[in-house]
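Only one chain is included here, represented as structure tokens and corresponding to the form predicted on its own.
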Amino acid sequence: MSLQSGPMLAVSGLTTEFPLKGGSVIRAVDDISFTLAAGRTLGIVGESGSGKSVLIRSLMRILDAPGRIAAGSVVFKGRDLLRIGEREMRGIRGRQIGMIFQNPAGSLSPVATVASQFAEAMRAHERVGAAAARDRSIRALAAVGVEDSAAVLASRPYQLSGGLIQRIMIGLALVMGPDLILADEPTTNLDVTVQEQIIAALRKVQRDFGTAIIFISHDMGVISEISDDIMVMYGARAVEYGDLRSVVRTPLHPYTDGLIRSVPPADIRPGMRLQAIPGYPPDLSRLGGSCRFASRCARVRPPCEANDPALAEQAPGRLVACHFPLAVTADV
């Protein structure tokens, strides 16, 4: 993919792989590559297990053993982050990235105020005064909506509802004013009226700040709240990308088309029947040589049984993974 001049953040050939016994390998991030600009969202779509998780952990660089990055490189601000010492990269992490992981009420201690875990966000990577960090801490509080800083930071996080403890998450990404926060599933067990408050939190950050978001998700709908481009992971593969609007109104994949299918419309009534996916995501450790949506797709032809086709443009800003496109080539 050709990657736009500037980025913020530019992701080439990523590749992260989990060893198993025997010596075979499971690779759940398999030759990504991406760009992000300041000031925009990029969201990443896909069925649990497609790889989204992983892929961001590895941008952090905080996988789990025995995970490891194998290829590619992820470079942040003219730096490559694959290949910077550890300590530089803690420095960079809540710094200049925020990440809200994707179990908002497991990254919080239950019996620590929340005003202590602000105040340690920041001494991790500069001396903040005990004022200064209350300060900073109700300001952050205030950027995601939460009313009444002051007894919420005086609270424990199991005093709180599921979806305050969302926006004090965002709250901590957002208090070392970074230039990046990763999303992972942050709406995940929240009722809709909570997801749509979270959206609208992480909006109006990126409006006051101009901070750019990856937003990561197995719900288009919740995707298509807060993206302006779109990636689509399918089997650990990027399979299309593009921009919202184009890849919404006229999605190249059929996997794709699948997702936004399955969305339930506005205008929904009682036994309404919902499209879903036929079958089951691949086993990414036995994996053959055919496109790895072959066995769920009903456009499959005797080349999709051959080769995993590779992410290219099919049209002006738009990229998938599949030798016959829905947009492109007809059904015979």
Contents of the next structure:
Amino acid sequence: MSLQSGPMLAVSGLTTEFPLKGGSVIRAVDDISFTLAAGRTLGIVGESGSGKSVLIRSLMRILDAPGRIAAGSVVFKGRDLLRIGEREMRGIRGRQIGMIFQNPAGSLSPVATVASQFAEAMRAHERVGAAAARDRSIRALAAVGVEDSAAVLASRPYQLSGGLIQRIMIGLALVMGPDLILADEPTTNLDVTVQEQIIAALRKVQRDFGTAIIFISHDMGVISEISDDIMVMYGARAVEYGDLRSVVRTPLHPYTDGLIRSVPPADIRPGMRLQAIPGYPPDLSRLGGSCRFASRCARVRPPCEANDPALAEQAPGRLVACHFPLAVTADV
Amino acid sequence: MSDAPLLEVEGLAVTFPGAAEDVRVVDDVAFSVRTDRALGIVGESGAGKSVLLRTLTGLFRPAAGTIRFDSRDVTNARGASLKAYRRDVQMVFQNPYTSLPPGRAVQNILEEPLLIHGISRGEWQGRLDSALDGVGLSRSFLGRMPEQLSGGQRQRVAIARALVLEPRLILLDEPVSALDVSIRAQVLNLLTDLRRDRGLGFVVVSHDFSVLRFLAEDIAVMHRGQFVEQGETGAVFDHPRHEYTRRLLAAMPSIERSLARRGDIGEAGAAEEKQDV
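Now that you have shown the form predicted on its own, what about the form predicted together with the partner chain?
Every component of the complex follows; first up is the chain already shown.
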């Protein structure tokens, strides 16, 4: 992979809209900016409707209709992916940027051999002879910890376990040697022992090849297992950004704090209570001008009802979208 | 009666027909549940957790073993005695998007069990009010349909549906797994309140140890149809004895552990990183 000055990926002001009947629009991704360097993992945490999956699909320009990118830039290795033609984009998708989705079984043909699916993934981008294809498939499978690759290549997905299928999906995402992997809830609905294998496989790939990863999850525990930096999304916006340790140790946004506190801690016992976030996530079609977390926030004050705060630097490397962020303490 | 367990299960086995021979999906399982000691069952997909719960509601007939509820043998209950047992034992499923019938008002969904079990109409309103109160929903929800509700609200309706028959034992199959993270803690607190306020017995199935640590005094670790380890929840957490329990616990993602792993990324940290693949 090519090392260069500046980040591998720089996303700026990315905004994605879905038009509704009657002329109004839903902003599913609202003014998102971040950078990602080679060999680093950005974890994006958020719940359903927060915009995290639409964000990933916007980066790859694979939005479902009628979604459209309304503003922003996605500069990948010096090129703005939003300003290049579809033909050029096809050369990047799958080749320089690999993707892993939540439902591994649904992303593969159940009846075609694993070998043929690897060959197809490569031939979408270049001419590859049978021996070379096989050789590269074996190396990609080894990179994700699949040992008996000959047997796996000869088998068909319906014969394989969910964990093995997801590792094959990562292998497929790797076979073209991408610089960046986008992983959208790749371990959700998998057993925890399988999840552990998948995360270990991604870490190994990153260590061996310097791959950059964007890893999306609703689960703060999973995010913390793999991320260097975290972006917390809420109601289509980034509400907090920073390095993993700072964010989980001293969250600045009350929503991030609430997410961390709603995981039952190690010393919890039956009969005790969890600190729950009250209320429900916002309906993006009915946003007023207030902070979108205001109705659920214990710290809400008049300015929060008056306007929606922008993401701003609160401390070096720590960004938060809150009028009254939690204090940055020395407890790091 | 307060000393006797609410539910007592001994030597329970459930078999499904296989290609060559029957497969033991639940294999020689034994436990008891009291109102002051909820049971959590943890395990991975295919362990037999959901089949076990469905067998407890009488959906599957066990191949062996006994199920006693309130000191009555209900293993092979039929007819009126099965119906009475099913009134006392209610189930809440994982996915409120599929467990509630679409296109029907919440009122209709909550009244159906009352109709089936022949509860006199004079009691209905009181039962609905009590159930809604227990799950923190106002009466205005009665006219709404599931598709108009959020996931958290749907799961509250599903729990209310289990409450209208005033059961004594509730079987919860992954009760918060399908819910958004910020909603899970609300529902977990609600379950805790219900249990305390209504003196309910709980059997909770989950793949997530932290949920069971919060909801259950006792825990059973299920693997390939068997309880490979069971005991007081804290003890099993702190001193897991079975290899499989240790493997499960080690695989649970944890903020604290991942911070600790990165804490000293010196030589030792790098060496440990190497081993984890």
